[in-house]
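Just the one chain here, the form predicted alone, laid out as structure tokens.
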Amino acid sequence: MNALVTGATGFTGGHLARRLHAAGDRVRVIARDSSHATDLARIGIEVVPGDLTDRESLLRAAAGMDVIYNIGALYRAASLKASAYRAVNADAVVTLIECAKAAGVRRVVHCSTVGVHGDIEHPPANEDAPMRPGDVYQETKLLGEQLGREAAARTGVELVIARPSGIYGPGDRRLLKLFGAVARGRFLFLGNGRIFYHLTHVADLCDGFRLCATVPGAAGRTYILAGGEVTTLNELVALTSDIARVPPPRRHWPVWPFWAAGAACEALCAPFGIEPPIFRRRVDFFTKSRAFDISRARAELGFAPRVSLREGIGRTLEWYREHGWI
């Protein structure tokens, strides 16, 4: 297949581009700064300049492609305005689908997030669970899904929406805060740790993305893509400690003082575009359950996560050590 990948200079998009290339696909990536994609160009992946908010560059990038994987997104940063999130996470989805139509692209696989479901009151949640986005990132990702479906219906382009759970693996910086802190014996454990947490190894996720692109019956469908194991946060931290061969953290701190501190920091820093040292959403990590049902993806796509938590966390910690991150 001829595949275009957006967001390939990021963690997930970069892994996907390499995995598709290794599988024999002809891969093209779009990058605002091609110097950030030299490692991809070195292995034979085509790098073209462009931006998700620039229609002309999207049209050029889409030419000759069979499928587009839209992995690019704006994640959470205090310096960004709501309009910036909407431009990339929602409006650009419409533009991309319209450009796909103009270029004769058959299918677009759009990466959303399980975050559109918010806190899961009755885990595990499936694709039909209520929508409860909790911040501007999740709100604009949900809007991107809605606008994308409308654009697909209008243009006839096949759209498949994938909602990954917490993505981790070699090169990931987000869960470095968890794995690295545990491995160094510096993990600050808030709350009782009984919430559910559901991770997805990036290799399994990339396999799921490719199934979304190739399974004929996936057109028009939405899939939660997550790992095969669900743990409590207590179990996840204990497993990570065991793999890292360090004692697990013993003390659990109360949540509310840190949540209050996060609210105060955000109020003080946000008007100046300064990244707060502590966020309420980081504190929410310790209080909100995340557990999902991947039955639809298993049945309709043949999605079968292969990387166990022990193996995946072990690989990730090894990569962190090799690169001096821990």
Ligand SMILES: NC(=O)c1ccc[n+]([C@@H]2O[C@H](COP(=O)([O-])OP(=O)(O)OC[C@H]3O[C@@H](n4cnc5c(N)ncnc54)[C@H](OP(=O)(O)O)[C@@H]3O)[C@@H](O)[C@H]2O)c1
Contents of the next structure:
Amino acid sequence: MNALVTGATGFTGGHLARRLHAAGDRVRVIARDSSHATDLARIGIEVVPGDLTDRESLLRAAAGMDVIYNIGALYRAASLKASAYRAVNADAVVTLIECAKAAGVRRVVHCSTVGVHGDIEHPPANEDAPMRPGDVYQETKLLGEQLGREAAARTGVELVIARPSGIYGPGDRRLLKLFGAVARGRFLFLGNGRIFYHLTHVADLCDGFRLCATVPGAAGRTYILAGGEVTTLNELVALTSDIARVPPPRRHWPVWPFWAAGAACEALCAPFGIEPPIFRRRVDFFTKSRAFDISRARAELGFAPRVSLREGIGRTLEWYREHGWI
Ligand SMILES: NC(=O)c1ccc[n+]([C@@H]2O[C@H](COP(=O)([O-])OP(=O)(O)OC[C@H]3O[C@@H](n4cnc5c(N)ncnc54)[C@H](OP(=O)(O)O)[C@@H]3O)[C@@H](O)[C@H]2O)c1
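Now that you have shown the form predicted alone, what about the form predicted in complex with the named molecule?
In what comes next, the whole complex appears, and the chain from above leads the way.
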């Protein structure tokens, strides 16, 4: 299969490009800066210049492809305007589908997020749970889904939407904050830790994306892709401590002073466009339950996560150590 991957200079897209390449697909990736894709070029993946906000570059990149995996996105960063999120996370989905149509690409697999559901009131949530995006990132990811469906209906391009939950694995920097702090015995544990946490190992996710691209009946469908195990935050921290061979954190701190400090830091930093040292979303991490039901992906795609948390966290910590990240 000829596959175009966007976002391959990032964590998930890079894993996906390598996974498809290893499986024998002919893989092309777009890069805004080709120096970010040298490791991919080195193993024979084709790297072409491209920007999700530049239609001409996407049109060129789509030529001759069977499937496009749209993994690129703009994540939360203090200095970004709402219009920048919208351009990449929503408008570019439409442009990509239109370019797919023009280039004769059969299917687009679009990576969204379980974040479109916002806070989960009744875990585990499935694909029909209410949509409650809580910030500009989640709002524009939801808009990307909605505009993408309209564009697919208009053009006849097959669209499959994947909504991963928190992605972890070698090379990830977001959950590094949790794993690294626990592994160094420096984890500041806020709250009682009884909330649910549901991670997705990047290798399982890449398998899920490939199923989205290849299972005929997936056209037009939306799938939550998440790992096979749900734990409480207490269990996740205890497991990580055990793997890292450090004692688990004993002390739990009250949430509200940190939440108030987060609100104050955000207010102070926002006018200067700088990243606050502590912000409310980071504090929310300790209070919001996230657990998802992957029955639809299991039944319709044959999605079967294989990486256990123990194995996945172990491999991730090993990678962090080898690369001097912890
Ligand atoms: N990480 C998670 O826990 C998580 C959870 C649920 C869903 N997701 C979704 O999963 C996907 C991958 O997430 P990630 O954490 O792996 O992302 P990431 O590491 O932050 O990578 C983002 C990628 O998007 C690219 N990109 C941003 N703006 C672009 C533009 N204008 N044109 C072309 N490329 C652009 C970046 O390219 P540059 O190198 O040029 O910046 C980079 O390759 C995203 O769609 C995200 O919404 C992530």
